[in-house]
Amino acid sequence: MSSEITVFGSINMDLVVYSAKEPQKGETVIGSSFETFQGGKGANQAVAISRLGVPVSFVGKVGNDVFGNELLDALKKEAVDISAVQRSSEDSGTAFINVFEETSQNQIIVILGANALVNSDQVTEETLISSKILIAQLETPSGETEKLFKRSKKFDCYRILNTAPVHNLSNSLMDESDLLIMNETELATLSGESPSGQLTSTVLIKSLEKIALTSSQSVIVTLGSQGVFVYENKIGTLIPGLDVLPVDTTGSGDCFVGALAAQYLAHGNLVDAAYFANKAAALSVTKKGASASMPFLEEVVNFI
């Protein structure tokens, strides 16, 4: 692999049910449709990068099952380098997703499957030499991500950690990350602050100051329809949300991560990259699916 961006992470088959409303506990509702999509935070981010015209390598594991074959075929069609993807005796990862059409919000249950066996040794030294940006999430073993981030430091890789799902994030892995990307719920978990409806710059900075960050680390907090907050060099920049008609929010955070990495690679300015990624993520919620909803470069450039 010789891509300048490498994504180390998960790949799932998303089994998605759409319904008009969210059922109450114990209630049965009639769904409107069922679809399958390629998903998984790592694979979604890789597809987002590739659709923006940037070569990207994906490192992960799939099972020797039908889903594994379909997932690899999907990544090949998206021009993602999958030479470091390995097969596993475990079944491929799956995600069971309910999308509620009244709000376009979702509920997700992930079965890790082969993702639980992803190993940092799958990333070769040759890959780290060529990679300028390394992206990881927390749907694969965090200990393996930490090993990889430690190895990559000497190669001057810019290490982006998407802190989702936040439950298995260690302080030592955070210390090895150059940029942490989290949503407001993950920020609340890491800071110990209760989520607030008034997410002003002052409130966000107060929460971020409760996280043990070094002076060289940056944080981006994605705020859904409220926008994005960039915290760099102890300075906060609030980027407002964009007005779109949402259809399905699944994968929008992954779209943001991928688009930000692609733009940061090209220009090296974190705030500008966040503005670009905010547009890409807004576009992604106007389409169904996770990887399938990632916009192409022309769409983002022409989006006002």
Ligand code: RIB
Contents of the next structure:
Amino acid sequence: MSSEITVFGSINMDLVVYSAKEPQKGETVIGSSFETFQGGKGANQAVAISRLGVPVSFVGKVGNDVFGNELLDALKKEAVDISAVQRSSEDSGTAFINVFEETSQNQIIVILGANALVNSDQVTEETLISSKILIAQLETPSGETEKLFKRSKKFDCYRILNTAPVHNLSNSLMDESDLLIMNETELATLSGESPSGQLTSTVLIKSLEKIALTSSQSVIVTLGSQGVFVYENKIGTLIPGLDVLPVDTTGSGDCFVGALAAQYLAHGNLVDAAYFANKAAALSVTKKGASASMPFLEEVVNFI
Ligand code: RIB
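With the form predicted on its own in hand, show me what the form predicted in complex with the named molecule looks like.
Then the entire complex follows, led off by the chain already shown.
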């Protein structure tokens, strides 16, 4: 493998039910459709990068099952390097997703399966030598991510941790990350306070200061339709959201992470990369599915 970006993370078969509205507790509603998509936060991020024309390697695990075959075929078609993906005796990861058409919001339950057995040893020294950027999320064991981030330090990799879904996140893993990308809910969990009212730079910085970070670490908070907040060298930049007609928001955070990494690799400017990724993520919500909704470079470049 000789990609400059490596994504260490999860891959799932997404089982998606679309319905007009969200059922109340105990209520049955008639859905509109059922579809399956290739998903998983790690795999979605790898597809986002590949569609932007940047070679990328994905490292993860799938089961010895039909879903595993389909998931790997899908990544191959997307030109993602999967040579370090391993098969596991556990079933492939699955995600049960409800998308509500009236609001375009979703609910997701993930069964980790093979993702829970992903191991940092799957990433070879050769991969770390070629990787300028390493990305991880929290659907694979956080202890393995921490080992990998520690190992990669001497190879000068820029380590991006997407804190989704926020669980089992140790302070030591946060310390090993150069950039943390989180959404508003994850920021509330990590800072112990829910920013309320207008999300101004002052409000967001107050929450971010509750998370013990060093001055060399940067944070990006994705704010859905409200845009993105970049916090670097103690300077906050609020990037406004873009006006699009949302169809399905699944994977938009992954699109942001992938697009940001691709653009940061090319130009090394975090704020510029966040402007670009904000556009890519806005485009992704206009299509159904997670990986399936990732935009191609031309679409992002020509957007607005
Ligand atoms: O971020 C969206 C992803 O979360 C879905 O593709 C699903 O598989 C879960 O990992």
